[in-house]
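The chain below stands alone, shown as structure tokens; this is the form predicted alone.
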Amino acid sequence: MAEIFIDNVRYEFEGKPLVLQFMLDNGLDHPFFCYHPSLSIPANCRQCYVEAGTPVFNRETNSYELDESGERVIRFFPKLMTACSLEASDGMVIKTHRTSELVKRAHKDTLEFILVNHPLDCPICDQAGECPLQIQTYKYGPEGSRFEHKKVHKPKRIKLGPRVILDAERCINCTRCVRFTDEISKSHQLTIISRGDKNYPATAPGMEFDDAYSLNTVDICPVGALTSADFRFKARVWEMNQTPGVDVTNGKGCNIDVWTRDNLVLRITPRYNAKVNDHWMPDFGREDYRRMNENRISRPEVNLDGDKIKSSWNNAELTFTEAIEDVNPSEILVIGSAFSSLEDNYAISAYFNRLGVNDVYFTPHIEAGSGDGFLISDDHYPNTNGCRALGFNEVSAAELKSKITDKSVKAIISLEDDLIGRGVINAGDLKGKFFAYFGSNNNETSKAADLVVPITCSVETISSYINVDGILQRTVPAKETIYTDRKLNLEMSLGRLDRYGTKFDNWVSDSNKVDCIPTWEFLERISRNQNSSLGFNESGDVFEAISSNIESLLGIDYNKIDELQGVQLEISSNKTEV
């Protein structure tokens, strides 16, 4: 196998990797701006620089010239080289900062040089705690600066399109944005406009960056020149807990960092997933920060005289069971949810199995034409290859209404499906019929609803979804409800405000918590009431029986969505289109 050879220590590879990648894999800190895996290698920052060289081969002898210690003669190159865009031979020899004072000392002028003109607002920078030029600086860069003349000042402020603020005056011109509507997205909105040290990114004249996925530029500019015009100075990123989740505003199910302070989801950002979602992610699927955070169903409520008031848990659990109990099973309608996780969709489906009712139904939520071959799908719902490994009966947006307004139905169940806003059906459709919607967020269905059933969302609970390709992915809490406490749960990472907050702070509340439980948890307090218990106490009970009793699911667990990053499943091709 070939073998390289990096601050004296010997590595083996395969195939031809760029050194500069082969050192990041391998865990080796190196500085670097203007380099992103999935983007093309312009070499323009030179911040990557190292020495490098390779064995003297000998044709005559077919052998390495060997020194008067036996060891390889090695001619490095006559200058210095860029590591992101170096291809590892074999026998290569790489110095790197760490054994190379000529290595150290480029670090150090490059950053001299790139900080001349870059303004020293490090302070009042959003990007500020999580900048790699702050970062670098720290590490690598001068002491101090040498440059005491006024700076090139540049366009602040800039409204780049609807979703991108630009400050043109902390641009290092790393074109890593401009390359990203290039290669990835192709929209082609972004190119580097004037000369020397006055260049920055722009549009062209009379046109914004309205890019589906302008905001990924924000995440992979290597300092604080573009940033989130809906985030912008609402919180330092050291204030927040990081919390993985899965984007389920799409069918994509692309994989997230959820952002949250104070009880509150500040930012969405995209998470690394090589199967599903790159480094990247559409734009509309952060703004699902307002429905994990507005407008959400608190306490049960019930419908008094046409006049919806709250109600207390107990009083919605007997309110459910009359309703259920004064009706035959083949007069209950259950509604499953292609936007609800796995869990909520099982738990409902074997509480009325017990029941006797067999058939539970879902009509997705899809639009020819709507996605865009990357991606966004054509799904607008995360879960609805999950309805499908439950067994669910799929029907067309038609055949749903004409059930719903069958004479014979009397109770309807539905969980978490605005069937209503989205045109589906009508309130008129459920006169005369006892109505339960299970829900996080108000909506034209949960205002129709007899009983409303506030529910977690999926960034206050385990759950898990099975997106357009087929692959299984799951969430963890990133959000308290009013019953659950992050310092209890092991896996709701803890933030700053966390471990030094108390609830006498102005900067810390407990108005933020939603009172919200799991579909499963509700159905299993009624279950116990009836003295027949679902075994449902957490999420990984629910999960079990799913693995245990679907064919597609058998013998996976948590523990092996998180190692293997989502499960690759068998999934049917047949599609309803609504």
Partner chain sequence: MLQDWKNYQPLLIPNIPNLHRMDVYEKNGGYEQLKKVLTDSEYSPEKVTNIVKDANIRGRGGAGFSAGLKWSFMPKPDGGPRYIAANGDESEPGTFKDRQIFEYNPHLFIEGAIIAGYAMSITAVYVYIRGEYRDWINMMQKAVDDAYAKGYLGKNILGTDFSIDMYVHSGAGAYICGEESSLMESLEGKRGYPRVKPPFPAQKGLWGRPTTINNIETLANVPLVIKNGSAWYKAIGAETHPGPVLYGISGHINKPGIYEYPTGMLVSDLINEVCGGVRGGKKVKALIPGGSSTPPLRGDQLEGVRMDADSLRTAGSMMGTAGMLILDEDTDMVDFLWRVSLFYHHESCGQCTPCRDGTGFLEKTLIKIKNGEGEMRDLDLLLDLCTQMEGRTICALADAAAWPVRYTVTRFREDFEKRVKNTVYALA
The other form holds:
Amino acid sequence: MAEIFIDNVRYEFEGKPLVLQFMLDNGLDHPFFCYHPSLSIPANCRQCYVEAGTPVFNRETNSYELDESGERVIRFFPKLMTACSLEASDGMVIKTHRTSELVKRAHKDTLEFILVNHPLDCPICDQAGECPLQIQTYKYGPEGSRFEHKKVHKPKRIKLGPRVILDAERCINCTRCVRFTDEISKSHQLTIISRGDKNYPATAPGMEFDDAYSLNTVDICPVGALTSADFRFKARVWEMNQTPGVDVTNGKGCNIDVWTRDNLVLRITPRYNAKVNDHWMPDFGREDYRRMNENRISRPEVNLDGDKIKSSWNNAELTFTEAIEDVNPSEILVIGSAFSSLEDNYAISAYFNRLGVNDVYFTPHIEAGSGDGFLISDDHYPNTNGCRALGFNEVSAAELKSKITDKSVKAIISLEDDLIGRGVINAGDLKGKFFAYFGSNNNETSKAADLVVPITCSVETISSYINVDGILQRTVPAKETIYTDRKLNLEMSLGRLDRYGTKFDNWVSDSNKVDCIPTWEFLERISRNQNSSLGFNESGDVFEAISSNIESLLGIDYNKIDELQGVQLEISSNKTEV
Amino acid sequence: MSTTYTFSKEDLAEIEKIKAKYPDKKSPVMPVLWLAQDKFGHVNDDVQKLVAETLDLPPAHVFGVATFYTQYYKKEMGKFVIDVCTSFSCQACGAYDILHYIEDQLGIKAGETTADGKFSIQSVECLGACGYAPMLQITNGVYCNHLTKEKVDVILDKLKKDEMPAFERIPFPQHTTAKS
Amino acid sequence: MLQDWKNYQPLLIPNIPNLHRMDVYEKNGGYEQLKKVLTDSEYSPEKVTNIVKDANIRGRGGAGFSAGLKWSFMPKPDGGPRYIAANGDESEPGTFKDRQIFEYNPHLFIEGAIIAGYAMSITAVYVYIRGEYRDWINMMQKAVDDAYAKGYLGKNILGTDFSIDMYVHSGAGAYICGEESSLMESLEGKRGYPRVKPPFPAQKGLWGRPTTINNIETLANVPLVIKNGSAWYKAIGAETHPGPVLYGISGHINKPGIYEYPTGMLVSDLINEVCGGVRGGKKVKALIPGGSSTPPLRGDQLEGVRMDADSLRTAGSMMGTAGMLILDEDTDMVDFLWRVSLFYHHESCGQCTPCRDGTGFLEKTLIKIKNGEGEMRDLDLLLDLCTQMEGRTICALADAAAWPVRYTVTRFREDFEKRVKNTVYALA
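If the one shown is the form predicted alone, what is the structure of the form predicted together with its partner chain?
Up next: the whole complex, starting with the chain shown before.
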């Protein structure tokens, strides 16, 4: 196998890796700004310098030339090389800042130049704390500045588009944002304008940067030049918890990081997954954090003579049990949801199967042509394939409506899906029937329900989804409910404020926690009230039941999902016609 | 005050000819910007937009290109743009004196335009007439070489009367010495 | 051969009135070399390349790389388009030679470019001329049109199956576009950002196709070589850097202008004999031999220095574009250097960090010194900044910006020391 020597350590490689990426893959820290693994390589920041050399090969003897001490003779490139654009070759020798004073000096030199025109405003900059420039300046930069002149002044606080703000003075001209719009989102809305140190990125005059993926430029900006209009000045990054999750705003299931502080989700950013979304996600998926914080259903609600009133969990459980026991199983219609997780859907079907209700129905929320073939799918819901995997009856909106309005149906149980809001049925269709709704957010459908059971949303409990491409993924709880505690739940991340703060600190507000429980927990309680048990004590139990009962998921558990960064399942891409 | 800019049929025919010279659709952007500037006197935001539409290119791309090259006027300039070369050969031969003299004569500074919109002055980089320094160029066109204050007066007088100085053919010195 | 320069008859721009006209050019043996190469079966493309290689025409654009060798880097034709980009950007301060060819002898260049095109199986030549040369672009366009009319350009030239097109492309004010990869970006209608190499233009040039970039003057030498052979050419001027060259002489000199002489001319001959000496009989303080990026030489270092690559390297500079600037003893080198730095600060494309921010750092430090605010340490800072820029960017603009600073500050240090404050730092 081909070999490369980096700082006198031998590594083996296959193919033609780029030296910078190879070093990063092998856990070797190396400074860089403009390089991004998913974009073209302009090698313009000149930060990732290394010394590089190749062994001298003697064609006559068909062997490497050796010096007196028997070591290979290495011919070094006359100039420092940018590791990002340098292809590894067999026998190559690389010296980084760890072994070369010249490289160390070069890293310092480039940083000095970058900082010459970069404002010293880290204390008020959103990027501080997660800023490659800040981090690398600490690690590799000069200790002081020799620049005693005026910096170049450029426009600040420019609204490039509805979601992205530009501070041109902070820009270091890495061109990542321009390359993103040219190569990934292909909107071609950004360019670098002007020349030399007056350069900065801009849209054409009078044009908005309204790319559906515009906020990815904020993520990849290595400085605070591009910031999110929404997230700006909301929180310092070191105050927040970062928890892995899955975007549930469409069928693609982009991998995300959920950023919380004091149990409020403050922003959502994409998390790398080569199989699903690479480094990117659409802008509207990021706005989903509002759904996690706002308009939440907290505490159960019952309909009392036409008025919705908050009720105790005991009363909610009682109301549910009575209503179910009041009717024959054949008079119960159970509606699953392509919006909800596998766990929620399975729990509801498991409970009602026991009662003798064998069929669970769902209607997908797919709008042909609404996707873009990239990270926005035609499917508006994250788990259509999950419902299919669970063997639910997939019906059209009209079919579901006729089921609901069927006279023989006396009780309807519906898992989170705004059927009224999205026009499948109207409130009148439910008249005269008991309607129980399990949901996280208030909507038209919850308004029409006789019983509303507040359930956890995707960031409050472990939730698994099978995306449009058949990839099974799961979330990790990021946000506490009033019944969970991140100090006790080992899956939940514990940020600086959680670790060192106390419940009595004045920035802590219990009102950010929602009074809700997972669907399986509610149904387990009901079962126990009925002197039985579903055997569900935690999400894992539900998933274990799923994987042992559903053939296509056999042998899969949460660990495997994590390990493989999503499990590819075999799916039939289209609904099977009956 | 907004002007709408459009290309005439003749312009569009000319643009088709330009496009035929290049194998792809991005490449004609520079000659078409030139054509637009010759027609409208500048390539301001609206003209750049027109060029982008005509060539079916992203407007941002045209904007990036137009701002990279200094000869494209991104805003309206005076009728006569006086580019005084101050690069080192001209500097050595007194270009800054000439520049300041022109500034005094027109009552504006380099980078400004006279109130009547007739003259703009710019101090520019080497124009490739180093042996004929100091020199200036008028609106990306004719070169005026071997400047003296007297010669500048003549040029400015002409321009005030809307007369463009003629192209100066500078003899190749070896040809003249060979004859003598 | 060098002693004979006084009787030298110009070859690139011979003394023939109206040579820029097609009829005059043809009457004086014009396009005969093209005819010979295309119709004489002895002249295969490889042979033409070898003749040029053997003649050792070294690039006249600044780098001095062998043109024939460059041609031989082109891969074998695969039936797809292949290009020559003829570089007439000529933006290096002190350089004004190619415009003489456009004005006086454009067909010599066109003929040379077509022969080069034949040697490399080129399908189109793009002639990139700086936008400021509006009048010369028009002259060149006229000459190209004439050549098309006469059938020297276009389809099936002179009844052979060789076809080639030639297009004139106007720049628009960007020094960087004289850098070959930036020139290609500009031709492709983009911002003139130099490209990372590899891939080299011969593999992946204009529109991703094999491309060779040659200077205008370099290509104008080609018909001379074909006509008289490589041995004749190699006998002109300096041994390792032969041929005629257009010296552009400017500055404090009695008769500035463009002069055509063999390479290897004594600098002192050019100044004193050819140009009639320094104005006012003053002494030479500094010579910039080949455009603003070549290191300045002191007037007292010029003894025996010749204008060819080897002699100038020994003297501590470079041939560059042979655009010579002569500065007299009254020149303030601080002012001079500031103006050079301003140029590079203005012209940096802004792609690479060391150049984008380094050129500004240099200029601002020089303004400080020029204004009498500088200190001794600023001189060391300048040299340090040069070290931080040299060889650290995609193209050579950072080097070109750093060299004049490094060599002006070291070779004319007394001028700088005179201008800086004598600050004394007490040890705290």
